[in-house]
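Quick heads-up: it's one chain on its own, the form predicted alone, in structure tokens.
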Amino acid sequence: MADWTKIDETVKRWIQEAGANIRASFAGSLSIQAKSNPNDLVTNVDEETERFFIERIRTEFPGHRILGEEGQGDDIKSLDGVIWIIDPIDGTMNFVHQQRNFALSIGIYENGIGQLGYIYDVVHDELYHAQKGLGAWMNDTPLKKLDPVPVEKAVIGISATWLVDNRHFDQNKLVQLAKDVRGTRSYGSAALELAYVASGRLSAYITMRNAPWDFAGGKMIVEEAGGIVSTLSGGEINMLTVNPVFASAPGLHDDILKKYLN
């Protein structure tokens, strides 16, 4: 049986070490490559950070499996056992162009159930973290349980990509939502936007396409803060595939689903 307290302490130590390495990289030069398209970037720091965690997990927890964005982990076909889902740098474009608005994200799941979640804002040294049944924190401060928010007072995270003509969704539904809420924001990092939902900095986050490493850590943290994470139809998230993701404070989740998404 996994000792989640020991694993939690170990992960936090590794995250701090990895974060220091990432900050140190700011002074050096980056090797930048494109993956699926010219805007889908990966750097040597992404790959080195993923390798940093994989090497330590293999040594410390050899029975655990790893799903990493940069493909250096295992070929995961099922959610059996303990799986680490890692995004070494979520928001690589921001990392390359701004050295801001990116995060390290880790979700640890056992037989498909989230046990530990981490999102580390490297630049601001803010670690959002959660353990199943024990709540969520930002550094050493517990996050308050999220209160319901009416649509007209909501600030939602959404990319402009989904407010114009696209092949994934009828943008007109979201255009109306964007008009009705108090404001919209886009940070270019799914992990950070989920962390902001958990902490109340955002009321909701909506996207059409997130991979498991984008949301694995954030899903845990939002849910432990009392929020809801689902697909755009209100269904369960598939932890092994790309999903549309809708994370929100309670109350607001139902209101947006009924009025704008279905």
Second form
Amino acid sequence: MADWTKIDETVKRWIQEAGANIRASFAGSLSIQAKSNPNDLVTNVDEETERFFIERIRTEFPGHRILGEEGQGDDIKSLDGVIWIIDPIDGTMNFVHQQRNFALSIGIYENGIGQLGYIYDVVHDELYHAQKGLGAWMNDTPLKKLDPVPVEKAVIGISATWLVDNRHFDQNKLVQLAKDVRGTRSYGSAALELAYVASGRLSAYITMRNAPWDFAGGKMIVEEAGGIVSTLSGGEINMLTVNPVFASAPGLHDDILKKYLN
Ligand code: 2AM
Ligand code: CA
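Right, and the form predicted in complex with adenosine-2'-monophosphate (2AM) of this protein, after the form predicted alone?
Everything in the complex follows now, all chains and molecules, and the chain you saw is the first one.
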């Protein structure tokens, strides 16, 4: 049996160190490259931060496997054993353009079950984290269990991408939802938006396309805070593939599924 409390202490120490390195990088110059398309960016800091964790995990926890966005970890085809799912910088476009609104995200899963989750807002020094069965925190403050929210009082995180013609979803359903809620917001970092759902800053977050490293940490934190995370049809999230993701406060999750998403 893994000692999750001990692993938690180690991860938090590493996250603080990696965060300090990322903040220090603001003073230097970035090397920026495009990946799958001209707007899909990666920088030397994404790669260095991923390597920072991989080197330490390999030394400290040699039996654990690693799925990292920048592909320097293992080739993961199953959820067997302990897997660290890492996004060194979630919201790379924000990191490059704004030097804010990005986060480091880590989810640690054992046989597909989330045990530890972390989202570190590096610029604001806000660490959201959760441990299975023990709850969720922002820094040292426990997050309150989420209360049900009615649609008309909901502030939801959604990108404008999904409210215009797109290949993935009939935008008219989401346009009606956007009209009915109190407000919409878009931060450009799935991890941060999930942290905001967990802490009640957002009532829900909806996206058509998230990769496991975008949601692995956040899913755990939202669930430990009493929220619900599913696909847009209410199904279970697949931790090995890209998914549509719908994270929400309780009550609201059911209302939106029934009234808007089916
Ligand atoms: P990233 O910055 O780590 O790539 C808004 O763009 C959010 O969606 C960010 O969390 C971003 O993560 C993620 N994202 C962007 N393009 C994506 C893609 N093609 N597949 C999955 N997630 C993506
Ligand atoms: Ca990333």
